[in-house]
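Shown here is one chain on its own, the form predicted alone, set out as structure tokens.
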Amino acid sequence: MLCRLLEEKLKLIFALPKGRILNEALPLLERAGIKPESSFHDNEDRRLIFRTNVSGLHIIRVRSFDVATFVAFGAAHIGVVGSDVLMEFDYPENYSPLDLKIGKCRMMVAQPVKLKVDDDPARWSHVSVATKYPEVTKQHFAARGVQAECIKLNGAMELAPKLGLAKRIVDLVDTGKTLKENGLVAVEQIADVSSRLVVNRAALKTKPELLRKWVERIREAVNG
């Protein structure tokens, strides 16, 4: 019984996002001393929880938008998540002590090139916007006194203006190539975005030494 309680106390769940950020985060974690088991890299393996080389530390692989939720509700103790997701959900249970300096991009307002010709963002009073970030979008425009009608989409944002769903979009922009290929142009920046380390505040109180150790190791890996 004592051994089981000790095992649970030492168990740590680390949430990582699927996709591009995962490829950038893994070398960083490896420099910090965390390597997932070999099957983690097998695309045919459908498991979502994996062991690592560190006893008691497991990795879960989930959608990027879900990392903040898993950590906030204590299903994971620590994770890697974009600052865009932290802004959108703004869970008070999440503590973000470290910018990992990966996954850098910008959250931008974009619209069709033709619309920009005789359109001045400073004169907007009402806008229709397709976005994955309705809360951030509403807050951004409300701060300017602009009413934003947000249509929630999870992808293919660039189609919204083409098909008349919304005149504008709010999305993440890296090089701007996708916007250009779809006849769109960025007209306003909402925020710089990068991936952050996020920790559950309650877990930080129950496992302070363990979590702080990994925060510092990852900080050293970022700065090294």
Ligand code: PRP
Second form
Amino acid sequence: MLCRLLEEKLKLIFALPKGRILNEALPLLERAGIKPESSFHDNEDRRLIFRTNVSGLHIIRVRSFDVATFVAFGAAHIGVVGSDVLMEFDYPENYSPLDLKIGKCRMMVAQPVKLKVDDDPARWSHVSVATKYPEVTKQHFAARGVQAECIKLNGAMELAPKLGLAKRIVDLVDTGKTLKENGLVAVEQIADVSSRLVVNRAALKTKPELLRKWVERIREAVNG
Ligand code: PRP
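Having seen the form predicted alone, could you now give me the structure of the form predicted in complex with the ligand?
Now the full complex is given, and it begins with the chain already shown.
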């Protein structure tokens, strides 16, 4: 009985996002002392939860938007998530104590190069936008009295202007290569983006020592 209680106390689910952040997050976690089992790196492996070198600490690998949801509902205790996702989903249960200084990019409004020639953003009154971020987009435009009609997509936003789905997009821009190759140009920046450590607030109360220990170790790994 005591053993099971102790096991439960030491159990921690760490949510990591698939995609490009993962490649930067793994070395950071390794510096903090967390290393997933080798099958985590095997693309053929269809498991979604993995053991680590730390007893009781498991890693789940989910879509970046879902990291925020898993942590907010306490299904995961701690995670790595882009500030773009935290801006879009304002979950009060998510506490983000640490900028991990990885996954840096910008959230931008972009449009076809041709449109830019005779278009002044200051004169917009209504815009149609394809985006993963309808809430952030609406707030961004509403702040200056522009009504944004948003079409929610989960990826490949750059296709939308070309195929007439929406005139503009709001998306993340890193090197700018994707915009360029699709005949688009960034016209406004909404936010600087980087990855954050996110912790479930209730878990901070039930596992305070354990979570604070990992937050501090990861903080040292970021600064070290
Ligand atoms: C992101 C983003 C852009 C692209 C920008 O997509 O949504 O499409 O990267 O990067 P760049 O400026 O360096 O070209 P990602 O590749 O992460 O995939 P996603 O569309 O599934 O989000």
